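A lone chain, given as structure tokens: the form predicted on its own.
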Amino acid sequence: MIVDSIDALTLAEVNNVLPNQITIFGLTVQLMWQPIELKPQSEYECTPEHFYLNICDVAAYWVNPQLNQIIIERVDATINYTIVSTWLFGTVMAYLLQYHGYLVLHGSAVLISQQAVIFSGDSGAGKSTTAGALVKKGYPLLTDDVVVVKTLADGTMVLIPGPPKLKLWADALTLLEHDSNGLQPVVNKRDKYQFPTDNHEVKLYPIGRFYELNPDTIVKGISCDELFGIDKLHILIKNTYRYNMLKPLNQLSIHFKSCSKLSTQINVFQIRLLRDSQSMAKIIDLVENHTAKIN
């Protein structure tokens, strides 16, 4: 079943429909569910004119950035919208957003004291788990996995919220006192699940803080260091989402300027911690104490 414009992305997932148009990360995108006529020989191709991604046994995606148009060719009709959206809302949209000059970082973010607080780090560092723990405490989720930053006319850099869900490993669900019953598995990640939340904010908010999480087997408990100057810039560049797409898009210069500007507007911290429930509690305390000091 294909329907016209859908404002709530979850409506498409619940009813298993294929929307012709969606608005996500502030961009309205036309979706076309049909065969891709001119496929590259490679599984991946990134140019200023188009983007192609082929995910084996799922779907192929072709992006026309000038028209904000994405063609999706599913392997078969059993591949539903939720499965397709795993790559649509990630790598595919990241290309389109970078093409339009947005700053796209890798992380999760929640709303604290009317500011976006971002958690970043390598895969498995605890970004989504930390965001989930804060959502459980009542702080609204802003985005998970893909962090999109827009510069307003007055120069303020704000975060554009993403879909109202987290991607959580089974052990993270246990830590947050949930289980995986009834949750949609993430197709390309064994024991990882999509965890929807009603505690979600959709407005634009300025970014206050950025935490890079670094699991460490040596450190006792948790350590937190605030970074300054070039170190702040380095952390933002390091945690860019799909950095490899910027060069073929001719966006490296714009990206560097955006990271430089953001680094002057926010506080950046580097956290080292053991991966356990006690460390998670300490991270939450640390974030809330920083909030109290700022307020």
The other form holds:
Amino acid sequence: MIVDSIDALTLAEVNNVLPNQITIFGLTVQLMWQPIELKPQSEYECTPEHFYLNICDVAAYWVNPQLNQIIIERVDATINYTIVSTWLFGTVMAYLLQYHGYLVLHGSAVLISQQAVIFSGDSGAGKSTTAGALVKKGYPLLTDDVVVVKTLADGTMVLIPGPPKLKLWADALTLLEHDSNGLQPVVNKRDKYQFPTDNHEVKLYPIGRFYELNPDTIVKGISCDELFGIDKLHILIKNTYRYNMLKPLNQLSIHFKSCSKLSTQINVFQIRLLRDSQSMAKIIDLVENHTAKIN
Amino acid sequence: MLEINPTKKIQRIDKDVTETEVEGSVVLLHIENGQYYNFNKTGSDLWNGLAQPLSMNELVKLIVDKYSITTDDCQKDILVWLNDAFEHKLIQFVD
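The form predicted in complex with the partner chain is what I need now, so please give it after the form predicted on its own.
All chains and molecules follow, beginning with the one already shown.
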């Protein structure tokens, strides 16, 4: 079954269908649900010719980047598409995207005043929760966890939207007043659920702002510093998705130049905040104040 | 501190390095060791000057001419920069 739109993707999950083809982040990829021949000994291999990832008790993934083909060998039939998609839309797609020269950063993004605004930071820093809070306020979700940036012919760097899903922790769901009944669990992440969001943006968006979130126990409430020059470049490099794949893929140079170019086109901020019941409201205020200043 | 023959030509080791410019300063990525290097204004001038092989004396002259300062003012700093750049395998002597 060919699934070539985001709507059909969601439908596939609901119906537990295994799609043969998906278009994600603008790339059309063949999916083959079958055993992987000649499996490597190790759990992970990353070369310019292939990518292999074995997730224990779930599935193994083999990528042929020249054909944009992914072979997925599930441990058994109880592993449905939703579970497989956790790594498929993350590390596996990141390999393909980096192979093709896209800039892949770790973060979530929403659309504010026709520009992509990115929230980045370490795991657990609050990227998805912040995006979820902004979605609740009416800002369309562009991507969660994986930020994909493409350079257009005129040099403008744009964000390519991802699958319309947010992965949220149970306590974040409570904060946003959703309950977890009826939501699909995402394996291997304690109490994290996927819930579909309403929009299916497939256009490309210029990028306006990048916020790095840093949970902090000392700061009173929230602090925000705008970064300039080399510090901007450093933050973008630091928040790259699966940085360690770039060298084996011989993409370190392109990645470096992309981060440098992006740093000249956007505003970059470092936020420190105390994680409490007020932190989402504070971030939203801050982001909306910035929007007002820019407009 | 390495003793540098001031008349011997020095060249960049370009093959392992990707460079970019951020607000007028040169930033390098050394692909082999994965390190990033950020040069200040003078360091950027020296790196850019080494687009063709130059000796230490010629580099000193370049800086002296550009900033209208004396040789004494900059020679020691240039020697330090060269030492660092040699150590990090960013430059080498021309054979």
